[in-house]
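Have a look below at one chain only, the form predicted alone, in structure tokens format.
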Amino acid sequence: MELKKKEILRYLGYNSQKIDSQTNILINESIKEVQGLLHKYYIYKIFDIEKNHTKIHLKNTHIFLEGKDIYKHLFQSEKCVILAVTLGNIIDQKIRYYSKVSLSKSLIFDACATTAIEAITDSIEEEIIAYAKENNFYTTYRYSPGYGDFPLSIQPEILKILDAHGKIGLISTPDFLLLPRKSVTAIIGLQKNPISKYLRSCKNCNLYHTCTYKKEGNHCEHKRINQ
């Protein structure tokens, strides 16, 4: 799997600056190492949905998706795909190892792993888009807990309905962070009408005034996958 250096540099906080030769060497080494350790663990399920005035209910479950942004995201959808992806524990173990022996290598290796999990999730999204086309549905872009006002506290319930612990070894901490760290959960709507190629404006995001990426002259993952 190709890991784009441009994306790695974005995660490292570079914004068109020239990188030094030693950093470039560490990036190239880390790309090869991450590629050699990559495993593609994932699971997804499709749910019918129903809506009241403020919430989205996944039929045949006890789960309600709350928040204005996820409601808007699935407003025209009849179904949604709940997705979980992880690189597994080996990548986490390597990041912990490098954090003890080389901070630079640790940061670069971490950025390469983040690029890898996003690339793998992109490939699974393509698989879901192909399924949708075969069944006469259009897909929304993917949306994850933590985007906008969609709370991270939904993570344990998402993992439970996917049996993500049993199937791919993915769990949530008491603070709703995913373990292994290089993991993603996301929701993709399936609807009968095509959606416009809508690029979400940063100014419309609930995190506009506190966004770390924006302060660094960069952008978040939500904007990347809508470009």
The other form holds:
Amino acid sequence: MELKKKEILRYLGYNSQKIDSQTNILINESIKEVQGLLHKYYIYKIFDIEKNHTKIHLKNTHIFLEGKDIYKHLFQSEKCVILAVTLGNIIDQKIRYYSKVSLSKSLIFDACATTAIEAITDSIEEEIIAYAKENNFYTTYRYSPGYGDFPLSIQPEILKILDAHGKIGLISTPDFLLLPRKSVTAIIGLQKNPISKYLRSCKNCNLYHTCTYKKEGNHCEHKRINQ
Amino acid sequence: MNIKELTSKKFVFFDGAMGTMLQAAGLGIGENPESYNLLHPNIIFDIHKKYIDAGADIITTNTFGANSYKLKDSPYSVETIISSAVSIAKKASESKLVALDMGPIGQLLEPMGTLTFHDAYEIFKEQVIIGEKSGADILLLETLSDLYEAKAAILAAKENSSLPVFCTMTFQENGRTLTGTTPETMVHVLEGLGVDALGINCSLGPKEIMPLVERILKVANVPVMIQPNAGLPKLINGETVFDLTPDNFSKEIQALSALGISIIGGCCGTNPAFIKAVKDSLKNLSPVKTNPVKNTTVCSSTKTIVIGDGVKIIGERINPTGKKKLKAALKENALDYVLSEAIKQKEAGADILDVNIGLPEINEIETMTKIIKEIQSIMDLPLQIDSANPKVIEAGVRIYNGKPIINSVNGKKESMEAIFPIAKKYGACVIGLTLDEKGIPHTAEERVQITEKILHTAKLYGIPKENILIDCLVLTASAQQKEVLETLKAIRLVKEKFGVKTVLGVSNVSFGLPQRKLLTRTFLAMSLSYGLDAPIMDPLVEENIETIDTFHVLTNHDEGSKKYTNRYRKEVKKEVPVNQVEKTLKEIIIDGIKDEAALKTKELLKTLDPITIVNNYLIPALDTVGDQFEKEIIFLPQLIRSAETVKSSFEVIKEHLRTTGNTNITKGKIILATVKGDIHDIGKNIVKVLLENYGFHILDLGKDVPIETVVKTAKEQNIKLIGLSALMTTTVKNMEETIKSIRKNNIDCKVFVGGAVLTKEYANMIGADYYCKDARESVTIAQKIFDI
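The block above covers the form predicted alone; next, return the form predicted in complex with its partner chain.
All chains and molecules follow, beginning with the one already shown.
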């Protein structure tokens, strides 16, 4: 699995500063180490959906996806894919280890791991897109709990319908944090019409005022995918 | 019920998947399967009946998720679900046995998650008590992927019931559980805890588990059970599909049965047809007797070390005897220092770490359990738990996630009576010291006699001799010169006579003589040639490691001398930098070169006093780096590396102050905490390093910190500044609650907050005094509050 240095630097708050050789070595070493520890634990299921006023219902389940943004996201979809991915506990243990050995190393290692989980999720998304194509569907971009007004509190439900704990060891804490830490859950809509090419602007995002990426003069995964 | 006897003559059959059957009967996705015990008992009854008709000897209750965590939002209690499930199964069972099914809790245990070992134990305990009361015949712990959770479950089962305990874990295609446990480690730990049968279930099909089953059978002394899926699950179009037919499944099981398994059932995708096919295909066969290897093993949760397979180093540095710094760290609860000792030893080549924290001034039980938890959260070296107090040993062995060594027992009756029950109950290895009521014998032969007594008594407690390591005890060459050779002879005799493994604290030999390293190294080489398996020593003393590396070459343990060549060829090649322009301490810090900073600081201390170095070198360097960070000339990893470099300078200065008896140079005490519910603490750690470098004394309360802890510490320590961190929107509310509670308790202090999702406006809204946009700003805030 290739880990793009540009992405790693983005997570480290890089903004065209001069990278000294020692930092460069640390990044290269960490990339190799993370690559050596990578496991692709993932699970997804496809659900038929029905729209119920402002909510999206996953058929044959008790789950309603609530919020204007997820509604907009799946507005034209007939089905949706619910996806969960994790790098597992070994990466978490390594991050804990490095945080005691060298904070700068753990910071870089952490950024490499974040890049890895994104890259792995991208590859699974490719698989889903291929499936969709075969079945004459177009896919929406992937949307995760916590984006816009789609609440994180949906995490336990999502994990439950995927049996994510049993299958890939992924859980949500009472505060809806995913554990192991390098994990993603996401929803991808499947629709008959091509999705509109409109680029979602940062201003429309509900996180506009608190966005970490914007604070750093950057932008999120969400926007990157759409560019 | 004697499971071993039961499985020695014939195969024992479990049922197949309950979930698969329930889905076929209409169970919806995400619906609670256990509610069927009350809503549709007839469906459950029918499923049991079908499995009995198919030939199952043991049926499993519909209680996989019947624990208080998973049922917290359910209208049914654990008691209602379990008692109804057992009652349905008993009704259906006729003469068959009923196993209470207990799956994973559904939360991750510390340190992966937030559930404590104790809470996990309590959750399982409730199930066990209700299950036994309801009439279950067996406790089946299954589909576990975390060894620590399995340990909590087994202890809960053994301590609260007299039923047989079966435990199976789920493995991935890479041959490990999701949390990294290998098949061998699982066997060593679970068997040690006293399970009646163990094995693999779920996740993979019979063919895929074959290599894992082979590995299990090589080491297991209890019956091995398997409950594979109906093939390797494949994700096709978003659905999990199993591709084996009952016929294929039974053929693959037949191949497995020839290896020595004796208990068979099915998991996901299997139904009564699968069980029937398996039973039919094995009807004329009996379980194959296995011949497991008897090794002396110790394990962390992910690693098994075989003692006797080359020389294994037991690191001795976590022991306060004669170590002022470690004593101080233990008294101040400065666990980072203890962890750094663990890390140093691991990096230097230790295979096992001895943990001894015996200090009269501290609560040894509390500290021991805390340190074990911390070490096992960051590394995979097995531990040796060392204390003179059996209560401390038991607390340590209980909380340990693996199979530890207990240091130690001796030939005194009292010692054996106190320690052997612990070693037996938790399946730990134990070091037997060759001394008894009469003291340390002078001759090798007498030490052999004590060994015999120890091994004999251990056997009476049911402890196999593989779990005993003998320490023939070394005396100092300066005082008892004649006896040094007796120790070596004893090693040889003990090994020859009993075939047990040996340990020895080698450095004791050189007390009181000059050139201790030389004597220790030579004695180490001699002991190894007499058969010492695991020296207890300081791995940071390079000469010791060199001796062992050489020994491995000369005894053919380092095949092709590969390790030796790699290591020592490199050393020859090590280039000495020439004509390097000497850097100032400030430049060294800006460049972030830790080792050089320490050396340079030592040099400066010869002519300058510590405060001058701090004020004229360290702080200006940090300011420069801070400025460069703000102006975006450097970025975060570089800022942090410089901060860590300053830290290594500080260490030298602090050490200097300690030796010169000077007082510390703290500029003020600050609490830092990542708030309750939040476990991402990298941001807080960065702030901590920076603030410490500017001379502030940081009370780091860690992550997921309860509100009361912040308030209590602030009160007790009369704190003027508190820094709180939260990374998630969901935990910012806990930040607000923490601030509210600080105010409500009238603590006269300022609070600064930081974290990814916070803004200045939000910080104001939740009542913080300062918003800290990055780590660097925390320094400005602290300087303002303490008027520096």
